[in-house]
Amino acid sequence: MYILSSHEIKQLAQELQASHEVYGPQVDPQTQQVFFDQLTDVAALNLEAPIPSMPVKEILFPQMERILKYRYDSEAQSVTMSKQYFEKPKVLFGLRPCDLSGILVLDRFFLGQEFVDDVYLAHRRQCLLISNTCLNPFPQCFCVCTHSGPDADEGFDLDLTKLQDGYLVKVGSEKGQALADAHQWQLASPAQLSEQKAVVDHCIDLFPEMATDNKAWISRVMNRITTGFVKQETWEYIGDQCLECGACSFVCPTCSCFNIEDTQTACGECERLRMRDSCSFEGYARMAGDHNPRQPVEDRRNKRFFCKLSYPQSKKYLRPGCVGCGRCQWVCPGDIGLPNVVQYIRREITGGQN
């Protein structure tokens, strides 16, 4: 492990800008909202900002993306096509551990199974990941329940932890080690390693009781959801509160559902668009012939929470499908973010005792 000053961290970001698109957390001066966006000026990089409003997956898996253009010549009966996604070196600088875990889940979904998604691969292949330990839990966070924070333990190239005097830097890959070797960074002392552990422990102690208390309940809730032992009345209660807006899916770092649509432009060319989808939408599971096996909202809601908390999904992703960022709780107008759903199922188990 190495120790860098705050000035050296900014210098590193500036140096990487010469060869990469560098993205990082920035605070909008007017709204004070935090966005993880491309940096035009390294001075705007704010590593102490709260988690961004939108997950970092927006860079690797955008809300809407043009992936193909094609034109059909009916006289020649030929088609010309050109792909619209391109590989660019990029750095995600200052990722929160929950967003890093979200990227690892997306990697498993798009790259780690039978088929490889070329579009996602083009965005991901030359990507350098620099994570950043949280010093304080943010109001909606519960990453201690899902083993995805407040510090990162896998998946990063470099990992930063703010200490009293500088940043402790962990190396997690050959790319990260190459950077460390090229710059001949100073090795961290045993006292600085101890300070890093104390910073993480202090952050865990600051989590609210509800977050730490739910940690023990997550496994019981996962068991209930996996085995189908959650009562229908509980799903109906959750379904009654859902406004089917899809906000929970769009802010979730791990939601990966998408739809493909072809549209014709005024010049006769066709564009193929990839757009994120949400299982909360009524037409999500509609089939040809208009059959819809998941028309009741509660049937779609239990699908979402099965995806986040069941054992088969954890086996597929090699971790829970929820990373504990709490954005779903933050944006849900019906108050059925994942922490509350755990509470509802917990009350079902205890007979409403807590």
The other form holds:
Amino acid sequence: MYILSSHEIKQLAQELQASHEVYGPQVDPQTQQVFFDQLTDVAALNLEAPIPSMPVKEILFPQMERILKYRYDSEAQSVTMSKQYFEKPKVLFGLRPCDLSGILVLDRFFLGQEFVDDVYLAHRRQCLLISNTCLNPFPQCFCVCTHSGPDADEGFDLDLTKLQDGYLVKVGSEKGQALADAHQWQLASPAQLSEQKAVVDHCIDLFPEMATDNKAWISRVMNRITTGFVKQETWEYIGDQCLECGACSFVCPTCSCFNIEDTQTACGECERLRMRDSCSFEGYARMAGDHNPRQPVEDRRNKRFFCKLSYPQSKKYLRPGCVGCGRCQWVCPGDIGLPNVVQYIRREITGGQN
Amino acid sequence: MKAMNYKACVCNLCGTGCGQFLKTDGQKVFGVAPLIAHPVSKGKLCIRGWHSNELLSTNERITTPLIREQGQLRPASYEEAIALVAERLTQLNGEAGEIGILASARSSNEDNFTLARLAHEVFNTRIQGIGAEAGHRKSMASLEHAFGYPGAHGSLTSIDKADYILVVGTDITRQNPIIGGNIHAAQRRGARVVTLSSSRTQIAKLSTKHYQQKPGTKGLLVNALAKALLAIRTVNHDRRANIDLLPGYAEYVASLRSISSVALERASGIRYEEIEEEAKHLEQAKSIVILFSSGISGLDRPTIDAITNLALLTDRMDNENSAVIPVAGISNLQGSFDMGVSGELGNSVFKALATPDSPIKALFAIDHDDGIIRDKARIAELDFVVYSCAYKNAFMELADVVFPLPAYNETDGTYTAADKRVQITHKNVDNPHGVLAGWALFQKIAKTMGHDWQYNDTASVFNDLAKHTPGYHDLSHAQLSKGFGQHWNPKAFAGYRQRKFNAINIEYWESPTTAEFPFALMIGKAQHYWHQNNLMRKTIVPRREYDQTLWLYPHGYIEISPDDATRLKVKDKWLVNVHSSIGTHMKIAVKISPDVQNGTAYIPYFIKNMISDFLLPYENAYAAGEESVVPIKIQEA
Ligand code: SF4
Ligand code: SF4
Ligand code: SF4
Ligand code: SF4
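We have the form predicted alone; now please give the form predicted together with its partner chain.
First the chain shown before, then all remaining chains and molecules of the complex.
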């Protein structure tokens, strides 16, 4: 482990910019909203900014992208195709641990199973991940309940923790080690290592009781959801509050659903678009022959929570499908962000007492 | 390549005016994010807002001026197309009513203001109108009478603080979902939310109290609530801020007194005792927000008058968290009215088109995004039709000259939300075809026709409109760019604070249903977030959602209660014949819904042939919007 000054961190970002597209948290000056976006100038990199409003999955799994173009030549009766996604070296600089966990879940989904998604792979390969320990939780966070924060324990190339003096840098991969070796960074002292632990413990202490208290409840709720013991009325209560906007899926670092559509751009020429989708939509689960296993809104809602909080799903991701970022709570025009749903189910279990 | 990043703007897809970011590289739009600091939407968007990127990426754009030649539209230069427009329109007599203007409630204030100038100063015509204006005109008239200015009283942000929220009619979680979400949040923090609606809409389910009245009696119930409130006041001898001195008070109170509880219950199905209980809550509230839908599916005038009167009678309208807001389904309906492009009585373009012997010969139309074109046959017969729009659309088929327009993020523009909040959207993408903004196009046409306006940019148009539009005087682009908009200032109206009661008539609505036509059919329940909005058909995921319903019910559907379905011996998705009492007929599928009352039936707005074949002949029903009722019978097909 190494210790770097703030200046060295900025220098690293700057240096990486020569060979990589560098993405990092920055604050929109007009609205003060935080986005994890490409940096044209590393001066805008703000490692102390609160959790970005949109998940970092944007970079690996964009909201909408053109993935293919094809042209039909009717004379020659031939089709020419060209893919529209390209591999570029990238650095994701200053990932919040929950967003890092989100990427690990997406990796499992897009790369880790029977199929490998070529588009995701192209964005993901040559991607350097630099995480950043949270010093204090943001209002909606509950990563302590989902084992995804406030510090990262796997998946990063480099991991930063801001200490009183400089940043403690952990190495998590060969790529990370190569960077460290190339720079001959200064090794961290034992005192700095324990300071890092203290920083994390302090952050955990700062979590509101609700979040920490929920920890045990999340496991119980997972059990209930997996075994199908949540009452229909509870799902209906939840479903009644869903305005079917799709926001919860769009901002969730682990939601991976997408839709594909080919549109004509000119005579004989088409492009294939891939855009995000959400299980909250009625058309999402519609099958041929008008069959829709999830037509009522409450059935669509419990699908989402099944996806985030059931054992089979966790087995697939090797961790819970929810990484505790709290964004769904933030964007939901109803009152059914994931932490609240845990509360509702908890209330059901206790018969209304907490 | 330029780096992509998020640019703040205002969602242009309904009258809520939510704050939005578009992720762009200056050429294309790739994504959307909600704007957390926005005072109304507070980091939320509805399905439409979240998919703006799909709309803004569509290839279905008009890219160049077009001229019809031998029946076909062919590309033309601006010069050629404008010269043709000038030549043809110069030959017509605007003053004699030969030229009509059909404005759009989606256009920016700058575009609408210059369009009004073009109409009045260059074409010399006053024959004009805004698509979807019918209901809003009534809301404006009633509000102006009551509060002294034609616009909402108070702000949408009041929902977050008010004690008492009354939602009259509108299926608000579908039409303006973010307002619906804010109301739901208010209910959770302890506000009393009361919904008056003949079917169990989502907001009805989320309310503290839902009065599921019989169709056609919303106004009566609002008046009954006023009567009950008045009774509490009288008993308490609690005289408020001279409400009783306002003009119209005596007549209003006399009318209220005539409400009989027996007749009320028979007409509406709601007991007066319940209303008396409700009045106690209303009396307790310090701040009161009343919301009702305006625009295509707006309410009728007597119902709106009942609402504005009740608002005045509560005597809480001076509280900073009180409001009366006509909720518009379209982004700039309020602004279009403010800019003076609505059809004044006697000058309505709709009237001109619908009257067979009217002198109208040419139509200058903007952005007709509805799938259903009223008076289509008449428009097709006109001598000359000019149409401007960003997107390809059925209206093009009627046009002799077509002009492209930029999308809402391809030019600067201001839009006035339902609560009079004027907000600016800055250009964040170049129009790939370099098309002229609406105001610049109109300026060019004016110039060719001998009028030089000398606007340099959108901001200079705004400065001019601010000078000439009451309420807009203190506003400018520079200042609107700083925050999240500003409400226009009602103090600019001479009648400001001269509050007056509207005259009401207590009528016990008799259902037009008969033994032969026993069902009360209502239109205007927005099943799918939009009416006949063609813009959503240019997206991908929302369009799938829309089609999802069409696939299940390819000919549209009629919603009836489970009891009625049993009585009619029909099952979900079965086809039935629906006959109206004036003889129109359609074949349509049944959708069984527990949210619908026995004896009532709903059809959604958005299915084209349902409206054009079945409802349009029912002129009054269509015009009366949400309060209209068509007597029908339903038979097995
Ligand atoms: S479910 Fe909600 S809290 Fe959990 S990871 Fe997704 S957005 Fe974050
Ligand atoms: S099914 Fe729903 S919750 Fe699961 S990844 Fe897809 S959109 Fe997200
Ligand atoms: S954000 Fe809330 S309202 Fe929107 S789809 Fe998700 S659960 Fe439903
Ligand atoms: S509520 Fe209206 S303004 Fe807000 S996101 Fe939806 S369509 Fe846009």
